[in-house]
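Starting off, we have a lone chain in the form predicted on its own, written out as structure tokens.
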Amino acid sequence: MRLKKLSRDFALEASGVDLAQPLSDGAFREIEEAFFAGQVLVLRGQKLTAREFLEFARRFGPPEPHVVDQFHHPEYADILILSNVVRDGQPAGLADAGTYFHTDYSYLDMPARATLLYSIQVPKVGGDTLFADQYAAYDGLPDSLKKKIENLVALHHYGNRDDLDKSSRTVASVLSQEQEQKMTWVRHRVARKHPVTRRTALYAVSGSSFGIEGMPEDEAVDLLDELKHHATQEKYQLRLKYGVGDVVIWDNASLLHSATLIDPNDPRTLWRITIKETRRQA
């Protein structure tokens, strides 16, 4: 395996690996470290079905389904389908899939350790994946605010802060009412210590996190906002084109990222599966 830098500061294209082929623990055990030193690992195309993505899927971890269940891969419910495609008048996918910078998962108690995305269809004009570096976003902070949010816990519950429109592009994918009834809040740190690196990260500040526990919701939501300015900033940023068979990974406990926007009209299809951590944070 070959190693090349995207960026300057994060984000790393491997070559040299075929996915549809086994991969020895050793081989595994590279493009894993790779996956955590880069925090966003791409290999570009690759040949795979819907079993040959899930099986390497799951070596980084136990899948979790999304809960829009009704765009589950049809034979494996860990994959879900992403696409703007309509067939015989219905939507083959979920469409405007997270258009706002988040983490996966972190609605959930128990969060999101790595998304990985296989490219089916690529669409002729954008598409790209924005992704904002949570370590370096932290180490950014001035030590004043390093010192005021270090024990802070933030309240998460699914959506987004900034849009909660049902009919906006830019709101969270929406949710029917039994898949709402599944929904609770949860609670994880401002700055959260990595479950495996151990670098501390801002974590989940733009998205899922509504308030802070012990301080006034217009406090709360006034801090997160000065969070997510200073976390998503330019610097900060990578944005990442798509070929076809690309399969792109990202760790979510160090980032926070975001789909653009596309024409409708313009097809564009991906699997998604999302791999949950594995222990809880203190």
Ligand code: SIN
The other form holds:
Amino acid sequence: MRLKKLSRDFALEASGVDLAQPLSDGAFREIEEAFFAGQVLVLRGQKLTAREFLEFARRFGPPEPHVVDQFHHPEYADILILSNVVRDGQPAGLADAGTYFHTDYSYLDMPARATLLYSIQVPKVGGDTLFADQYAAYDGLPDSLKKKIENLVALHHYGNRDDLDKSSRTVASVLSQEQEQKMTWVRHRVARKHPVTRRTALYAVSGSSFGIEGMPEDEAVDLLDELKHHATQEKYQLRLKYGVGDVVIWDNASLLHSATLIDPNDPRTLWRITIKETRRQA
Ligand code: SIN
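For the form predicted in complex with succinic acid (SIN) instead of the form predicted on its own, what are the coordinates?
Shown next: the complete complex, the earlier chain at its head.
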């Protein structure tokens, strides 16, 4: 496997790997190390069946099916279909999967470790994913702010703090009443140690964080907004472009990511698998 940097600070592209072939434990360990080191790991031009994609994803940990169950893959519920294609008046998948900075499953007590996308249909224009490095964002905070947030715990719920309008494309994917009932409030540290690398990163300061324990709501939202503006600055971002067959794996504990809005008539389809964390974060 050869690795190429996709930006100065993070994101790696691996070549010389065919994920349709059996992968030894040693070869997988190399991929896993590159994933934790790069935070985003891209393997271009793969040719995978749904089963092969799922088998590869399972090497990273236990997949957790998305609460939006109407767009699960018909054979494999662990695969969520992201697609803006409409067939016979029916959406083929989830059209806008988080067009705002967020990190996956931060609304769950045990959030996501990794998310994998497999790109099937690439639009003529756009369809990129943005990533923001939350290790660098934490490192770039003034010492006074690092001290202020040191022991703060944020309160998270499914949704996008910045947009609760269900008719908007930048709201979190709208849930049915039954799906909503499965959602509860959970707590995560604002600055968390990564469960594997032990580096501190800002965690989900955009997206599902709606408050801070023990802090009046307006003060908490002001602080979260200040952190979000800091954490999503362009200097921490990478824009990833897809080709057909690309597999992308990202580290949800050290990144924020955002889908980008595209023309709903320009077809884009990807399969997504999200792997749950199994270790408690400090
Ligand atoms: C996601 O947030 O899971 C999807 C990202 C994308 O569609 O670009």
